[in-house]
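Heads up, the chain below is alone and in the form predicted alone; it's given as structure tokens.
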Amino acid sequence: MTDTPTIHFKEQALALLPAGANFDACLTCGLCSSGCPASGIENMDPRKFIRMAMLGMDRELSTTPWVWCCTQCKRCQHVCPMSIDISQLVFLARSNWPRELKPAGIVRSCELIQATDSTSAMGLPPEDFVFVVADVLEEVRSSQPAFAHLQAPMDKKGAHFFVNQNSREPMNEPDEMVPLWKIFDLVGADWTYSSKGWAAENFCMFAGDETAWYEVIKKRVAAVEELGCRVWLNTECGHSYYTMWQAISRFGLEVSFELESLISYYARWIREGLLPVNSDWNRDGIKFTVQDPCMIVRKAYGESIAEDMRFVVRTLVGEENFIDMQPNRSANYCCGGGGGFLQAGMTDHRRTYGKRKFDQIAATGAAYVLTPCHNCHSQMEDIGHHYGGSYGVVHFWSLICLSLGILGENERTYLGPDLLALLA
């Protein structure tokens, strides 16, 4: 069996300490461990990880499977009085594992991302993506007269928005792309897909493969620059924004475009009157809550995008029908879907991690969870089924189009009977 090299974790931990912080004052408050849903899995938690590093237990830390259970959500750093970033030690540990010992699902997703110019973790090549988009577009134009004019531009030079797409839609749920196209049409957005570098997801970062992470981002940056777009607009996918934004900084890449989230633009278009949504459709008072994806809230935008999400949700469902999870915003718990956990094959551990999120959702009594993140979406669906929950999980684009009365019959995959009844 391949051996795992040993890392000198104390040395690395000391190098990560913020100015003025020291480990002599650490290990006492326990906030990091109490706030971490991965605490206890594989008999490990953030405080124990640091304590073992200080004791020189490098072999144990270099081989513990816990580093694949930690989603690197940074909640431990968020609550730490000294802002110690344990996730960086976890990334280092993941990077150190021999490729053949890493979780095969994460490694395979990274390999597929590198296999085509699409950078798709499902291996969907450019020509297939182009075909799927054209095929779905033709179907919408022919079956929905109000959208006979609908456009889904491909490789449009000089478009304002370069729009990425999570591979799950074109690969498995192609009709789920349509509500987004309708929103762009309604607001008059100047946008395009690209046949190259269009995919959103990036599991190379989760695999701890820094070289592959860099190569994937470089390919995506080149695709945006080639079309001359001004804004790389991230879809409802949490980690895709963070992997792009963090990589540009980490690897010193020069770009001539801005990175923005679709959530911020939903809020902007509603405020500007371009998306005339309201909550009149919610006549039965169906309750909703919202999940804050770690990758775009705590790890990237912070409170601003959390507030944008809540503005959009309240406008869509009604102030009285929105129930926030506790805690929320940057303090919210990770659901356990990110960090490659969904691809790691550690199902029991992942569901154990997700129990805290399930309990959070159940406490709200909400019938639906809205979240702009595919990993959150899949994880919350799974733990809901596993623990006997009764809630559904929906995309923002679905609810926006429902409110506007333009959600097509094939675009209702995640609506439960109560929402479907409103459309009957």
The other form holds:
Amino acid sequence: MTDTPTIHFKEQALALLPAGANFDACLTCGLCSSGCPASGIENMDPRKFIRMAMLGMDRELSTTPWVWCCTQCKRCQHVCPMSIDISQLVFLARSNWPRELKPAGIVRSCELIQATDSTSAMGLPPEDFVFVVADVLEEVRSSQPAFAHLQAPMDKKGAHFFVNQNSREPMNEPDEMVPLWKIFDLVGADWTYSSKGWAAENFCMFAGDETAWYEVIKKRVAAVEELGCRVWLNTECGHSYYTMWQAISRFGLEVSFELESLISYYARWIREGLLPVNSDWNRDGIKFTVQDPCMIVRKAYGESIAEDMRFVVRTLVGEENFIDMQPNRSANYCCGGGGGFLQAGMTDHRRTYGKRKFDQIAATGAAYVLTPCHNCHSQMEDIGHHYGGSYGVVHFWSLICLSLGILGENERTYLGPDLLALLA
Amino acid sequence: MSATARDHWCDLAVIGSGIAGFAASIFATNRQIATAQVGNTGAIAYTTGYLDLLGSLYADPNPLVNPWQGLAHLRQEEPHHPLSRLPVELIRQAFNEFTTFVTNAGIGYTPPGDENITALTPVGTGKQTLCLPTTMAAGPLALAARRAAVIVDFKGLKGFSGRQVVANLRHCWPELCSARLTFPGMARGEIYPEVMARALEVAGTRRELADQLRQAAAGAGCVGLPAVLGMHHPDRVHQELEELSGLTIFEIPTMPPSVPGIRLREMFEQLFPQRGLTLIPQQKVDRLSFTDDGPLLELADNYGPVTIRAKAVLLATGRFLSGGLVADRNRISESLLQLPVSQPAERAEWYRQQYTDRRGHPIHRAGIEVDDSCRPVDRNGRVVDPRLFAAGVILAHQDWIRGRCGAGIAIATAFRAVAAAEQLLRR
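Alright, leaving the form predicted alone aside, put up the form predicted in complex with its partner chain.
Now the full complex is given, and it begins with the chain already shown.
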């Protein structure tokens, strides 16, 4: 059996400290552990991790499976008075695990991403993606007269937006792509899919495989550059944004396009009147809450995108029907679907982690959670079922189209009976 | 390309997010001053939730009963103490405004009274304070009345022991006993007050806990718990638990990180942006400079550089823990502007021989010098910049720990500094 090499964590931790920070200032106050949903799993927590590093317990840290339960959400750093970033040490530890000992699901997803030009973690090759898009488009055009003109451009050179797409849609629920196309149609966006580098997931970072992470991003950057798009538009996914945005500075990549999140554009299009959504449809006062994905809120944009998201939700469901989770925005808890946890095969641990998210949602009493992240989406559905919750999880695009009265019959997968009744 | 600059403009920039910084933002927004606040976690998560004005006079080993009279003594003994330099009426106003704001925002506080309250510490000793969260208010009353009560702790919760609280209080509170419960849904491993508090925001958890409390009370009618009664609606959680259990319930602060401080921080972080304040949480200012146009704050968050241009700036950066003061082997300095720091002449004088020396340690009295308008002054007593103000425990000539006066200094000097800044801004 392969051994895991031992990392000198203290040395690494000291090298990774931000300017002005030092471990002497760590009071072991425990804000990190107290605020971490992974605390206690595998008998580990962030404070213990740091103290063990300082004590030179490198063997234990190099081999603890806890590094696959920490989602690297950076909440520990966020609440630490000394700004100590434990997630970087976790990334280091993940990188250090021999490939054959790493959780097979994450490794496999990274391999599949590298296997085709699609960069799809589900291994969907370019020609299949092109086929599915064309097929679904054809179906919509013929079955929905109001959208007989609908476009889903592929490899359109010079388009303004290069739009990525989580593989789950073309692979498992292709009709879920349609609401987004309708939104683009409505606002008159100049956009395109690409047959290459289109996928919105990147498990190579979660696998701790820096080389593969870099290769995937290089492929995606090349795909955007090849089409000459101005904006790489990240759709409703969290880590696909973070892995691209972070990689560009981490690996010193030169790119000639902007990285943007679809959430900001939803907000902008609503403000500009291009997306005339309102909450009139919500006549029964159905309550909604929103999940801030760590990858785009705490770890990237910060409060600005959290505000955009709330503006969109309030407009969509009505001010009085929006209930914020507590805590929220940059202080929000990771749901436990991040970091490859969903793919890691550690179901019990993942659900233990997710209990805090479940409590947060339950405390709102909301009937639905909106989130622009596929991993958050899957995890919140799963913990909802597991802990006996009664809430649903919906994409923004579904609710936007519902509000506009253009949500097709096949596009209602995530709507519960209360929402479906409104459409009847 | 992956770093996007953002610029903010405001009239008053508050640096720091402890009690002083948040108090300054309360006073500023109440006065319609366009305010921006930036500061990282700091020490607020370590507070008990008590708002002390003055709990001890250094010369007197006895707890101080009347803090308002105590201020008069303080003025004689320590004329340079920040509280000695403020009119008593102003301090009262500051406390009133602060507690009213916080209460209206959803975290009930008892209003400042004429006398100190003897409140409970996590280990079951008493301490003098002026105001406390309403979730804790029944504790001192039960203590004063020697009412039969049970102190409850929880399996897996470190740093709070019902037995310890009882052991320290039993000599004066005979009908006090303790019980240990298993917190609903947290039967295994270490558990944290923060997690328990959030779990009690869920109705089902409250019902389960209320059942357990009723049994544990065993006819006592009154139960003391670690401070875990909800995070965002503590008064509602408290009230509902009392109704469900039929008991009088009070919280006792826990060891840090403690829920009452996190409650305050998360409440401020939500409320201020709604009131138009620009809040940049969890970040430290890297550089503060004064241009012809006004103070310029520079910092960076995950997303890139941020600047704040203000007309006036208020330093509420705290002491060593929060980074307002830094010490090397020999000297103590102020971190942002290198303001002169009043301090012992040599390192050898920082500490006294005995840790528990009643006179306290000289290092605790180090800090920056200000004038009566809370404007930092240089070694010659000249105002460093008329647009610069300072508040809180960064100020010199006080030992807030020994004097039990940390919140008092923070709230009162923030009030004074904001009033002075307002004068400047209205000019």
